Each structure stands twice: as structure tokens, then as C-alpha cells.
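The data below hold one chain only, encoded as C-alpha cells and taken in the form predicted on its own.
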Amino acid sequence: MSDLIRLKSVSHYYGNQCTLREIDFSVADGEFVCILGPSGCGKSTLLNILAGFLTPSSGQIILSARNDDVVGHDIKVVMQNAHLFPWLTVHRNVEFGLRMRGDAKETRDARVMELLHLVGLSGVESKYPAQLSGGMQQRVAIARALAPDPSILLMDEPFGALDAQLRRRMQAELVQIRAVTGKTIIFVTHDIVESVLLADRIVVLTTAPGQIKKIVSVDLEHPRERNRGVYDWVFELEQLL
């Protein structure tokens, strides 16, 4: 697999305070990478830099699409809160990016129905966000992010606000969505078990200022269950944090 994104010596400062120091790693096309670390280590700052919301104080981020074009805005973000437009229906929320891009109505409608089926929400397209549970809202947010077919999906603790049972269900569904779409996903979490269940590789950050302590490749087949194999990896990662 070729690298889709590469970080070279990326550092970031808020004033005189260093939040990230000399971050170096690459993410291959189609890879699922988790950024794991304690609260305050710069995980979300790193994701905001990758999204283009923040500019690194030093270093370089190299993005290259499958056709060797610079992807630029070909990145979508899913946050901890769904941030849906409350005045729009589910259908209109999911198609929002496609409408802004100028896609034809027929194309938009087909894409929305395809994605709602993928995230298990067929039949709710006319509902409003307030009529949905937290888990359903997050599925809509994932569908909206996937709609323009981005090269990279960034996820900042997207299941952090959900209860434990729903979080487990959403983790399993995300694995299925990734298997179907083949998307490159960079996923921020402080939950060690979650990182082992989801990731091909885990980038472990130190406490602030965030530096890479180790990059761990998880060689377990999907779907992964909460069994001894997973918890052996969890134990290894606990020794790093």
C-alpha cells in the first residue's frame, strides 16, 4: 500500500507551550490508524492539524491521493458530538456536502440512500436530529462525512459521549463500514481496548508535550472480540501509558 498521508517532524506550540513535538509517521491508503494517549497529550491538536484547522508550528504534512493529486480538502471529520444541522432532515444533512458541491439531485438522492443503508438507518431519512438517539445521530454524521467520498476520514473520539453498550455496537459497525468502503481512517481515542479492537496500527503518544512513544501494529483479524488475544495487546499498551 502506498502512503496517503505523511507527517514529517510536526510540532505545535500554543504561545510558549509545546503541545506536540517532532511527530513523524505515515498512513497508508486504506489503513486504520488510532492515535492513543492520555488526556492533554495533544491527540485532538494533531487531528486538527491533519484536518487543516490548525497550522503546525514546524514540520510538514504531505498528502497525496490515489491519482497523485494533492487531496487538500479531500478530508472529512467526525467529532465526538454529531454536530448535525437541527433544522435539516437526516436526508438533507447527509446530502449537504453533495449539494454544496453541485451534484445533481438524482445523484445526491442515490448516494444518501446508499449511505443510510450502509450505516443501518434506512427509513429515517425524513426524521430530524432531535428525533434520533445519540447513536443514530452519530451514524448520520458518519454518513454525511462519507457522502463526498473523501480519501481520509478523521474521527475525534466519536463514540466518547455514548454509553458502554452503544459504544461497543458503534465500534463493530465502524469496522463493517471500513470493510465495505476501504476508507483510510485516523481515529483519536484514549480508550486502549477501543484502539485494539479497531486499528491496524496504534500511534502511542506520551504525556504533554505529545511525542511518539511507540507505533504498534495489531496483527489480529477482524472482527475482533473482547477475548484473551485482544487483552494481551491491551496489557502491552498499558505498559506504554
The other form holds:
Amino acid sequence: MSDLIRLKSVSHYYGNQCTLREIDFSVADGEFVCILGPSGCGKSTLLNILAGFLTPSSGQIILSARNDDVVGHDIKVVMQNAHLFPWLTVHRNVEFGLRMRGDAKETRDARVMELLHLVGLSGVESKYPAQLSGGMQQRVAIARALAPDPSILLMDEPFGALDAQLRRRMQAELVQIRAVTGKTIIFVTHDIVESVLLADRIVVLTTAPGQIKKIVSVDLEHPRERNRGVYDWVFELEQLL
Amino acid sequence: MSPATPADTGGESEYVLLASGEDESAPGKKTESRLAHYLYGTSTILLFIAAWYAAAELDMINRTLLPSPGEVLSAFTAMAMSGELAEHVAISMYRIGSGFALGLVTAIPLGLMIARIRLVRAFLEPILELIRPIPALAFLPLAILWFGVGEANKLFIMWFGTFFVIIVSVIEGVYNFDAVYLRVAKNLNANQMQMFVYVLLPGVVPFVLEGMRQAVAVSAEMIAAQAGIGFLILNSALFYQTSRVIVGIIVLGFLGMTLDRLLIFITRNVFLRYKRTDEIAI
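Switch from the form predicted on its own, shown above, to the form predicted together with its partner chain and output its structure.
Below is the entire complex, every chain and molecule, led by the chain shown above.
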């Protein structure tokens, strides 16, 4: 597999304070990588850099994108709290990225239908975000991020605000979505179990400053259940953190 | 459905952010307490009118200075029948409407730019801060000199009155707007212009509506000072027609209240969609 994105000794400082130090890793095409670490380990900084909201103080991010190599351009983000535009319907939210780049209405409509079907939300096109449950909102957010067909889907603790049961269901659905779309996913979380259930590889970060402690490959078959195999991994990761 | 969450801005803006039909508190109980609420409010008004009536009937006050409720009522009926009142109301409404429209059209784009573009803010904020505290009516003599006694000076005063109220709420709206939405839009390839039109503009609507409610009060003041009903009030006072003065004042009160209610209604229903989703419990 070829590297889709590669970080070369990326560091970030807030003033004199180092939040990320010498981050080096790459993500292959179609890979699911979790960035795991306790709060304050620079996860959000790393996410903001990958999304193009922040520029690193030093280091390089090399994206072998299809269209261009502007960071953030081909990486679409799913935020922690969905952040659907509350004044737009589900349909309008999902097509937002397509409208911004000027796609024709027929193209947009077809894509919206396809994506809502993918996330299991056909029929709610004309509802407003406030009329949806938290889980549904997050699914719409995933559809919105997928709409422009990005190379990479970047997710910032997307299920952190959901209750445990719903979180498990969403995790299983994400595995499904990934299987169907073959998207490369970078998933930020502090939940060890979640990372083991989802990831091909886990980038473990340590705190202050955020540094890579270890990168582990989870060689378990999908779909993963909460069983002995998964918990062995969880135990091993707990030793690291 | 999730429970409606009270606005974190508190107080008045709850109207903006609360969904009307979706409060889950027992509906029966709610209507009952609302009815009681109206009854209490009405009884105070009735008591006030009764006291006024008694004071007038017992000749405690000079009838010329304060006519009885009956006289005011007959003045009202006469003015309503002759169509005089409707004419004044129409003129006032027209001026409120045009002043508002002009205020919105100018204040919204400028407010957005001041709040978002540092350079624009640097240039314009000081002068706005300087002019803002000046009551619009202080400009009335100048406005007459500049624009004559006709429509233009009235429009200027109405615009002045609403512009600053609305621009302040637009700026406040942008400052309170969750910047994550802008990041999301940027991530979805929105350019600067698109972020203004598709994100910031709809994003500040609840704040603009709140600003418009305040501007209604200001407009009522402007109206009282000149056009339509204002003219009725001032002109009647010159001829000691105090009944007509009071009719004018009451109509003005109703006009202001109606506009305010209308804005609350719009806010609650049409913009139900603005209920924030990031605060909703699952």
C-alpha cells in the first residue's frame, strides 16, 4: 500500500510551550489509523494541523492527493459535536461542500441520496438538525464530510458525546461505512477500547509535549467484538499510557 | 425529542432559542398557569383604568389636563370611525418599515465586516463608538436643515435610530457565534465570501432579531417625536386636546407591543431551526 499522507517531524509550539514534538508517521491508502492519547497530549493540535486549521511550527506534511496537495483541502473533518449548520436541513447540510465548489443540483441531489442511504438515514432530508438525535446528527456529519469524496476522513472523538450503547452501534456502523467506501480514516480518541475496535494501526501519544510513544498494528479481523482478543490489546495499550 | 435547552445568554434571548411547541412540561398545567398569568396582567391594567376613572369622576384632577377614560374612549371611537387614526397608523407603520429596512440593509453587512475584518474594525469602530451614544433626536434639527421637513429627514432619523441598535447586535452575534462552524465551512471549501453569505449571515439571524426587538422601542420613540401618530400627539397637545393625545399614546403602545410580539412570533416559529444542536442531550 502506498502512503497517502506522511508527517515528517511535525512540531508545534504555542508561544514557548511545545505541544507537539517531532511527530512522524504515515497513513496508507485505505488504512484506519487511530490517534490515541490522554487529554492534553496534543491530539486536538494534531487534528487541527491535519485539517488545515493550524500550521505546524516546523516539519512537513506530505499529501499524495489526487487533485492538489494543500493540507486540509482533501481531508474532511467530522467534529466532536457534529456541528451541523442548524439553519440548514439535513439535505442542505450534506450538500454544503458540493455547493461551495459549485456542483450542479442534479449531482448534489444524487450524492446526498447516496450518502444518506449509506449512513442509514434515508427519509430525513428535510428535517433540521435540532429534530435529530445526537447519533443521527453525527451520522449526518459523516455524510457531509464524505460528500466531496475526500481522500481522508478525519474524525475528532466523534462518538465521545454519545452514550455507551449508541457509541458501540456507531462504531460498528463506521466499520461498515469504511468497508463500503474504502476510505482512509484518521480517528482521534482517548478511548482505548474504541481504538482497538476500530483501528488497523494505533498511534499512541504521550502528554506534554505530545510525542509518539509507540505505533502498534492491531491485527484482528473485522468485525471485532468485545472479546478476549480485543481486551488483550486494550491491556497492552493501558501499559503504554 | 430532546428537551428544549435554556439559552446561555439568559433573559430575553430565551425567546430566540427556545422551541415553542417542544417544551415537554405537562401541557394542561402549562395552559392553566398561562391563563392565570394573563388574568393577573389584565387585572393590573383594569385596576389602573379604574383608579384613573375614579380620580377623574371625583374631580381629583383637572379634566383638561387628564380626561377621563370615557372621554378618551369616545375620542378614540370618533377618530377610528373617521379613518383619521388608521391614516396616522399607516404613516407610522410605513416609516417604521422603511427605516427598519434601511437600517437592516446597511447595518448587517457593515456589522459583519466590522466583526470579521480587523482592518475595517480598526477604521470604523472608534467613530461608531463616538456616534452611537448620541440620541437620534439630537439630530432632528440638523436633519430638517439637511433634508427639509419632508419624508427624507424622517427616514434619516428612523435609520439613525435603528442602524446602531442593529449593528451592535450583529457584531455581538458574530462574536458569540461558534467559530467551529466557520472551521467546518472552511474545511468544506467555502471561500471568504461564501463563509459570509452561507454561514455568518444565517448564523447571526437570532441576534439580529433580538436587535430588531430593541429597535422597535427606538422606532416608537422616533415615531412619537414626529411622523404619523407622533404628529397626532404633538399637534393635539398644542390645542389642549388631551383626549386625543392619550389616544395617540395608547395606540403607540399597542403598535410597539404588536411589533414586538410579531418579532417574537417570527423568532419562535420561523427560526425554530436556530435552536442550537450542540447543547442538546442525547
